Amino acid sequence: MYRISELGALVGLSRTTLLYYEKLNLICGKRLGNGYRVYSDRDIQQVRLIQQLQSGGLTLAECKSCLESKLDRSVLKSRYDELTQEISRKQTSLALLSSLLGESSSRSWHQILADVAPDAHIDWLKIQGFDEKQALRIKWLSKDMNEHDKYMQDFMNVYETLESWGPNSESDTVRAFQTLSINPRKILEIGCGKGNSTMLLARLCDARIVATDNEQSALDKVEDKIKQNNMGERVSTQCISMTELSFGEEKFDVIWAEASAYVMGIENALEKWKSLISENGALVFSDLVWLTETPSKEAIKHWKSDYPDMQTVDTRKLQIEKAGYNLQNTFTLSEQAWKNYYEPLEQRLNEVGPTLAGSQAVTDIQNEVALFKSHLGEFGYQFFIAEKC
């Protein structure tokens, strides 16, 4: 026979819990003449049986039911389903903690944040010690803050010798420029890359051009072209993020942004850049859009990861009008613009790919090239020429 304190020590439960068990008639103590309650070996076994049932996630009431009658399979199935869901949630939590600790990839988590909380995502990355340039590249390129440096090293290794960092063609740029209803005197180019459009714009007009990008190595190439073409008096560069443009009271007749506005979000760009445009000035930008209402699963999966805010042309038109612009013209970039970009890129991949085996950056670029070959036409770059109201 065991006193309640001895029973509690044997089964690891408090006196209060055991008295509650007794109240539910799960155990049955006997009171001795001296007033002490004592319990038998059978009570110990009963408590241990209850503990085993509870280890399956059953409540005390459900354990009591199991002891007093045959098993209720519906109750067990309900508890089983609840535990399965809880385990799944715990596994998700464990995977996230593992990725944040750098023990596994954090790509999927960053991809989700880029879709559901893009601005908060960037702000959080800055708190973690990344500057804005790095944060934006984690969002759009590496998608993994733990492997970011290695990813960007491989990425730049591929792109360093390429003249174009995105689909473009002179004929498309000329077509967009000729659509303008004004003869610009000052142009701000945002995301100029290595300056292909910069030099073409300088040849198309006499405007003063400020070409901006956040990649100094690209701007160095632009500077070389400026010197070679003796355009130093009209064309200048500035290494700055498109989200932190600061020109005081200066206004520009045209803001030109080929394949770059997506970095800060089209709607954000439409709003933020408007204050930099002079009266009756224009914003000219190109953006990746869906060209069909029924894209393939492969295309959806790819761009859901790489560009979650990708929209149809009609949606972009509505956003432009809502932001206070009159859309003057819009057209889809030619297939040649894509070839100008992807054919040299594929050749470069063939050159450096063998030395970068296993590189996530190379894998991502190869997947994009493959998608271009098989699904171009479902998506494409679209030029938008919008006049400020």
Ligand SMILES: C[S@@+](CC[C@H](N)C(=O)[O-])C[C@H]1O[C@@H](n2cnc3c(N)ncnc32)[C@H](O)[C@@H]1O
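In this text, rigid core is short for the largest set of C-alphas that superpose within 1.5 Å between two forms. Only residues modelled in both forms are compared. Positions refer to the first chain, counted from 1. Nothing here was measured: the structure is a model prediction, and the numbers come from that model. Compared with the form predicted together with this ligand:
Where the chain switches from one rigid part to the other between these two forms, the hinge residue selected from 95, 229, 353, 326 is 95. If you fit the larger rigid part between these two forms on its C-alpha atoms, the smaller part is left turned by 13 degrees. Regions that shift between these two forms, defined as runs of three or more consecutive residues whose CA atoms all move by 2 angstroms or more after core superposition, comprise 1-91, 248-250.
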Second form
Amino acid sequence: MYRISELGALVGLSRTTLLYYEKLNLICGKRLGNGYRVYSDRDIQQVRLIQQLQSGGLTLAECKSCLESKLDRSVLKSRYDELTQEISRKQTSLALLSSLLGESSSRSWHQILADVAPDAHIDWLKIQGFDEKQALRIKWLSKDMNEHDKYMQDFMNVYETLESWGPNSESDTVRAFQTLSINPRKILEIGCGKGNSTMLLARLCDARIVATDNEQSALDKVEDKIKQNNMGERVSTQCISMTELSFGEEKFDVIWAEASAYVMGIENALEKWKSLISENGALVFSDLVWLTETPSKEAIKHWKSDYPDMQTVDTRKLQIEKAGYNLQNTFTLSEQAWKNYYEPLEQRLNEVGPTLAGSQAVTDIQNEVALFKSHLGEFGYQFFIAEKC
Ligand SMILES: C[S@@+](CC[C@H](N)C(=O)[O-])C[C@H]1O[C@@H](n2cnc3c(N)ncnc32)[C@H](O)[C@@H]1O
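The block above covers the form predicted on its own; next, return the form predicted together with this ligand.
Everything in the complex follows now, all chains and molecules, and the chain you saw is the first one.
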């Protein structure tokens, strides 16, 4: 026979807990003539049986009912489901901590933040020591602050030789330009890439053009083209972020942004760039949009992660009007614009892909090309020609 303190030492429970068990009739001590309660080997086993049931996550009340009657499968099943969910939550916590410690990929974390807290995400990345260009590239490209440098190295390896960094075609650019109701004297191009549209605009009118991008290697190519075409008098480049344009009020008749405004968000761009445009001037931009109300699951999944703010044409129209512009014209870029982009891209992937085996950047680009080929039509690039009111 054991006194309560001895029983407690054997099973690792406090006196108070054992008295509570006794109150619930889970154990049953005998009172001796001297008033002490004593417990038998059977009580020790009973407590150990309860402890085993508790290790399955059952509450004391559930243990009691298991001991007193046949197992209730529904109780066990619901504890099982709860525990499964708890483990999954804990695994998510572990994965997040490991990624924040730099020990594993932080992709899913950045993908979620880009969707639910896009601006706070960028600010937080800056606090972590990334500059704006890196923060935006983490958001849009690598989605992983731990593997970012390697990702960008592979990404640029694929893209550096390509002329088009986005879907565009001369005929679409000409069509958008011809819709303008003014003859621009000064154009600001934002996110000009290697300057395909810059040079075309320079041929289409005699405006002064300032072509901007935050990637100097691309601007170097634009500079080469400017020299080759003797356009240095009218066309210049500037390495500057689209979020920090400090040219002064109403300095440009037209802002031209092909496949670039998405970087800072279309609504943000509509608002922030407006003051740079002169009276009756226009903002011309192209943006990836949904072209159907019922896109496929694959397309939704892909763009939810790669462009969470993708909208339908009608939604963009409303945003344009709301921001104080008159939509002059809008049209979907031709299939040729896509081909100009992804055919050389695919060819480049075939060239360098094998040397970059296992690269996340290559996998992402391959997935994007595959999606273009199989689901184009559900989404597309759309030109918007919006006059400032
Ligand atoms: C999809 S590419 C489009 C390039 C070009 N307009 C075209 O259609 O081929 C996007 C361009 O935006 C530039 N870009 C990205 N972030 C930027 C930023 N914060 N400020 C300025 N340009 C940026 C990229 O370097 C790239 O040249």
